[in-house]
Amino acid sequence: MSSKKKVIIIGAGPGGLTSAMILAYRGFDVTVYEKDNKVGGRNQEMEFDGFKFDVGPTFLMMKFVLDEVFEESGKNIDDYLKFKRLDPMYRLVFDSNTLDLSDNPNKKKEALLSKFGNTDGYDKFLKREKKRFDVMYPCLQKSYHRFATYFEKELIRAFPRLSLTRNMFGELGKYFKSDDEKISFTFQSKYLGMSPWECPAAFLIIPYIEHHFGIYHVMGGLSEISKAMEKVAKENGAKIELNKPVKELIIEKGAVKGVVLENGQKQLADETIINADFAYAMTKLAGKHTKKYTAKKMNKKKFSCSTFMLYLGLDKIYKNVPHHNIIFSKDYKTYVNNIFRKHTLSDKDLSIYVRNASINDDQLAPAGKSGLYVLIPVPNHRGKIDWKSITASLRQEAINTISNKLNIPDLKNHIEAEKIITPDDWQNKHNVYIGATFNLAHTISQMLYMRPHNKFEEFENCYLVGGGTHPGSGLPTIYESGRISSNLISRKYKVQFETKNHYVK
């Protein structure tokens, strides 16, 4: 470039930080405006009373994507972060059955054989879903801001394997007979904030990815990824402005010219990247300028569930509890249908995710102590639930369920510190539209070209990253959104770059 083009990024979440470090490395003048006093968004850390928790994501899949975006920023990820591949991957707790799934393929098959009587279905699952992943993965790396992308060879090749008329649970009937075994390979739909009875079957690539590539923990917590990205972005020349919330976009003649900060300052740029929650950005930052994504039209779209979060600081370590644990309610289908269709909560029959990371990572709590991260899928604000009135009872029911299902009956006696996040907090403190933690739902009608575009379709000089755009929610896909938008901007200004892709089939 004859002169540096200025890029403003709204929000220092994983997508915004990915774009910041890549674009700064390629010679752009990058400034990130973040409303909080730290980077990360929902991928930041929470610290209190000597305990450290990840606020949001705790699973790292497709680590190779993270490796690649660091390499495309001129860095080696191992100079910034330390990883541990988890074994077992997780414990699944059903009403009358418990399954520990090892990262070791032979031990995994032994466990499935012991619990469900055969492994033929598992072998078929791996073989067929590998073929689906191999053709779908290149499609996830494309931008769908042009309808013509549908006619490119990668998507044409993938189309027969998308199973567009089937859901995850139904598709697994091709492999497994037991409902519990099917659920063992569909609970991953919660990463998308969706029911496995509604989530498109194409997303079976997620459990395949876990079983094939493994699940990783980042030492110090997954929030360390965002802090490492901040460091890389700054080393590459980007400016990260904390405590600088954006009030609105500056839009003239259908093009974004920059932003107005809450303090009244106007900041102009050649390109603007929005990493704020998409629906929040449209209803609050774009305001009267948007015609396609007004508040009225947003109200008609489908959104993910929300989450009720407990962060429990304990004065002991439960070494008998694995790193990741998923507890299924007795009537799991009714539980998830209540959340997604009726927007109600079965508060006496909970499904709960529990992370006990201190068994593998001593950086998260004082010596001899530990932190339990607890996530309960709950309705977003389209459900008329008074969270203030039920928080105490829901907390107690969650602790009782965890105590019983994970065989730690003395749990309540060892809680010495705690924090709670409800859907009210997600909406009011974290600017998450209707508290929908996983953003827009990943329905067929809200995927690919039908999802808000990386090169935003309504305004010029405007790009989107994060869970509300393509490829969707979840850390690896959010990193991909940051890379896609960075590549689109680079191509616009004819900046040469090399895309790293080390995935080997």
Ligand SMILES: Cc1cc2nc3c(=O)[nH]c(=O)nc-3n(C[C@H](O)[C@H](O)[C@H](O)COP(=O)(O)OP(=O)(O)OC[C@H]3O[C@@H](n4cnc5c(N)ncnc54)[C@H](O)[C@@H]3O)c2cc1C
The other form holds:
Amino acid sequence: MSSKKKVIIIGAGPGGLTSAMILAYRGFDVTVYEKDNKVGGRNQEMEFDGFKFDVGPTFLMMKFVLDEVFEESGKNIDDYLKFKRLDPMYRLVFDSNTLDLSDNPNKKKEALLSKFGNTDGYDKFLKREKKRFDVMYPCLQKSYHRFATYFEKELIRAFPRLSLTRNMFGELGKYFKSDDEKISFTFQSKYLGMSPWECPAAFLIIPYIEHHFGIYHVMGGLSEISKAMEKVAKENGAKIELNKPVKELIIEKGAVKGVVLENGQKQLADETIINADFAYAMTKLAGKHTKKYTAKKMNKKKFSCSTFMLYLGLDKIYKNVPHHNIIFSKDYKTYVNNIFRKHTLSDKDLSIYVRNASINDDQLAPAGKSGLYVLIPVPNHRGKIDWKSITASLRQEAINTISNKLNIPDLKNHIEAEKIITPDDWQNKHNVYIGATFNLAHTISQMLYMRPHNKFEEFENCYLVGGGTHPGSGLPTIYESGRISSNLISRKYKVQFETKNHYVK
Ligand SMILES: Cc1cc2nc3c(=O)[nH]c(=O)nc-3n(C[C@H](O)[C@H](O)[C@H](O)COP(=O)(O)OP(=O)(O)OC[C@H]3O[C@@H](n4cnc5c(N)ncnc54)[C@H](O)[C@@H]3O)c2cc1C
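Please give the corresponding structure for the form predicted in complex with the named molecule, as opposed to the form predicted alone shown earlier.
Complete assembly follows, chain above in first position.
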């Protein structure tokens, strides 16, 4: 580069931090403007009364992508973070069945055999989904800012394995017979905030990824990843400006020239990367300049569900409760359909995810105490639920359900501190459009070329990173979005770079 090109990044979430570390390492003059007083966005830490929680992500999958992002920033991840591969991966609690799925293939097959009577389906699942993953993963690493990408060899090779007309649950009929077994391999659609009866079958690669590559915890919590990324970005020369909300994009003749901060300052740049929630950014920061993503058009798009969160500080550790627990409603299909189709909540038959990380990590609570993280999938703001009026009863119902299903009847007596996040908070405090925590839904019509592009299609000098762009929501894919946009910018300025790809088929 003849002179250092200036890059502004709006938001220090996982997507923005990935780009900041990589682009600063490649010699760009990077400044991140973050509205909060700390980095991480939805992957931020939350501390109160001596307890430390992850606000959002608790499952790290495809750890190798994060390793590569650190390497592409000139660093070794082991100098920054300590990981633990979890075994068991998780406990699944059905109405009349409980299944602990080990990370060990033999133990896992024993458990499946004893609960569901055969393991042939599991072997078939691993074999076929590996083939799907192997052809799909290269497609997720590409940019779809040109329609011609559809005709490149990676996508042509993957096309027959996309099962475009099928959903995850239906596709699993190829491997499993019982509904509980199918749910054990499709509840992962919730990671995208979608229903297994609507989520495209291609996303069966998510349970495959869990079973093949394992699930990791980061010691100190997954928010440590954000803090480590902030450190690397700064070491590489990026500036991270906290408490600096962006008010609007400066757009002239169809090109983004920089940003106006809430404090009135104008900041100009050669390139601007948007990491703030995409739909929020279009409706609030782009204003009248966008024709393609107006409020009216956003209203027609499909969005993920939201979540109701409880962060409970306990005066004891429940050693009998595993790290990850998924409790399914008695009538799981109705629960899911109510959220996604009717935008209502079966509030007397909840599905709940509970994380009890203190059994593996003593950095999250004072000695002898623990933090219980509780996530309930709920409708986004397209539903008409008055969250203020139902918060107390929903909290109570959740605590009763967890006590019964995880066999910890005295739970309510051991809560000494707590915080709650509702869809209102996601929308109003975290700037998440309609509180849809997992962004634009991952329907066929909102994927690849049809998802907002990494090189943003509407304005010049503007790039997108994060869950609202390609490849989609979830930490590894968000890191990929940061890499894709950084590579596009680097190529534009003819900056040489080396990429890392550790996955061996
Ligand atoms: C409850 C929950 C659980 C999840 N669990 C998992 C999991 O287990 N595993 C997984 O892989 N993924 C999970 N995800 C999904 C996803 O990985 C995370 O949401 C991820 O943090 C999203 O990253 P992002 O970069 O898209 O955006 P964000 O994390 O939302 O970052 C955007 C940043 O932009 C900032 N910002 C917004 N507006 C402005 C403005 N005007 N000016 C300046 N800054 C602004 C925000 O403060 C934020 O820091 C979960 C998500 C949620 C919500």
